[in-house]
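As a starting point, one isolated chain is supplied in structure tokens, in the form predicted alone.
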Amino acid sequence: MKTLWHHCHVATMAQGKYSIIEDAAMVTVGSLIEWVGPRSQAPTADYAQVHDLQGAWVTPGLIDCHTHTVFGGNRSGEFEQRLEGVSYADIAAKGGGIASTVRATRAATEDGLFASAEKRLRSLLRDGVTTVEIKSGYGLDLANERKMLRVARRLGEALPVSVRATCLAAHALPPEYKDRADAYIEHICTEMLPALAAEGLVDAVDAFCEYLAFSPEQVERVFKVAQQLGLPVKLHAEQLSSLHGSSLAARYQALSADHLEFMTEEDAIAMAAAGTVAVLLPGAFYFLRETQLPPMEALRKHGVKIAIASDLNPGTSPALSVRLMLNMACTLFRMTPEEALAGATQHAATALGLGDTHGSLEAGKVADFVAWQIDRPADLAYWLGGELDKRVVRHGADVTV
């Protein structure tokens, strides 16, 4: 079916800039653009649909590429213990934390989990996403991790968005593997992934490197288990200390290297070599309280695409708003509006190999788009928290949450 949206201006977010067309005119067929440029070069055509926008800024749907959508329990007590001046090292030995989660992850059923989640997701529908990445990472044995990224395929074929999920197993180490990590990443390495990987369930394989998780070598064993199942690979990476696992990331041709605080100048440049987009995750920043800023003027000098990403997970960054992030991206990390908006759609496409498909408004892509009644496309990352009026279109047709 041929539809015609007119009356609007569109910031298209080809190569990463608003690109932006003034009065401008999109023709879409069936889930697909056929065409978009100014409104008085629109095809003449026997239209099916005709859409008039009212004026609106039209922007490709927002793209979430870092989530940790579905897990079990809640953390907001350990949250108000951290203000009440209890330590994380406290909270832990006392069985708190990641375990925690862990814990009642395992102990929740896979339609729980769905429920949970799926309101969580809501929430990030609500606030214009289109496409969204679910990671596992909280059920650490097999069972729980195939409960988990079963839960990430049944949200994408329940909700009007389109899920990548990604194992991220190596994510800390279970309690059966206390002191044996090596162990734990052998298991992962010759009976989760491959047993995940048969059962169509893992789009992308990922693994936190630092020094309270997985070591370099640890994550390599697992990068090429992942490329001998024909995976790509993504990383957690710098966020509290510098190991290069984002260089190891490049060496491995990886869709993204995630958080990034610590990483070197070197590292940037191995990313930038190697086609490696930085997600940078300012609500974990923000959460943490932390100091040391992503070496921005290196991302930039070196020409690596920064995506932008809620991290939503109960303990560091219970975001449930991609537009906030965009916020805190320009004034925790002074990122342009240009650049946060490209860091949520196009780059963030591109950290999940969607960048052919998705997360700008060109000929071929897929017809994902939200027109928003603002005054400029600034306005995404100026207004803090809220509504904002909005049209939502996936793959060509109206959606509602």
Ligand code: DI6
Contents of the next structure:
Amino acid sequence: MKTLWHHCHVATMAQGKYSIIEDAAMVTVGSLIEWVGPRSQAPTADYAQVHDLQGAWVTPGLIDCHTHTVFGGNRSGEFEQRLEGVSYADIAAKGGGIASTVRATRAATEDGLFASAEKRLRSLLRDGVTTVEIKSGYGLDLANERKMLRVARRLGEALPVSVRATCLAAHALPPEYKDRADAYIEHICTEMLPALAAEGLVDAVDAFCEYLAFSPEQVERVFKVAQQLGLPVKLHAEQLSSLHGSSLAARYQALSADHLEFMTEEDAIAMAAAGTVAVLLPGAFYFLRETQLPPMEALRKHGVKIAIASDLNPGTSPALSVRLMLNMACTLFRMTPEEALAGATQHAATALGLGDTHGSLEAGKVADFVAWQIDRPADLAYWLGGELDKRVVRHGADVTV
Ligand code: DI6
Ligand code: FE
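Counterpart to the form predicted alone, namely the form predicted in complex with this ligand:
Starting with the chain above, the whole complex follows.
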């Protein structure tokens, strides 16, 4: 079905720039974009539908390329305790922190996890998100990582959003492997990843490379197995210290390295050469009251593509809006609104291995877009949350969330 969308301005985000076409029109055929350009040059055809977008600004659908949307319980109680003066160490000693989310996730049924994640995901979608990545990593054994990944797959079937599922079994050490991190890594490599990949539940493999999680050597063992299974890798790196996980990720042609506050210029050079996207997570930076800024100048100087994501998770970034993350990327990291929007469209697509099909409005790409009733694209990074008047189109058809 050929459809004409007109009476709009388009920020195509091609090559990660606004690439604005004023007084534009777009032609979609089924779920794909066939043509985008000035309205005066729109091809004449027998359109099955013609949509007047009433002067809207059209952008690609937003892409949240790093989330932990599926988890049991939440940690607002710990948040409150910390603000009442209880130390993080005390909370952790009483089984709080990631361990409490692992217990709650293991205790939840698949349907229970689905129901709670669905609410959070709908919040992201109401903000214009059409593609989202969802990680496992709170199950930490085969049955519970499978349960999380199945929920991620089901969310993509039930809601109008494309879901990429990432296996983050190497997120934290499960209690049954206390003081036996190498044995847990071995279990991931020989049992969990092969089984979950064979079940078609994994689109990419991630790990947490940090002194309080897994070492670069341990991460590399996971990456080797991912490579053997034909799965792309990503990495939580340089969030709290500099272990050069981002350089390791680059050596494995990782889709992305994420967080990166403590990365060095050498890491940036390695990532640029490998085409590994830098995914910055301003929600976690803000929530942890981090002061070490990611090295924006080094990333720009070496041409590393920069994505922005919510990191939606119960411990360090309970963020339910990608547009709020765009604002934080600008205010906290001094990114421009154009860079921030590219970070939640074209570069986010690349961070998911979808750069050729998603993330910009160009002929041949998937017709996922948002028609925003705003004055200019910078509005998307300007307002602090809330809801903007808009129309969301996915695969060439209107969606309501
Ligand atoms: N980095 C983070 O900030 C989260 N995971 C990670 O690898 C923390 C997750 C949590 O605290 O639940
Ligand atoms: Fe994360």
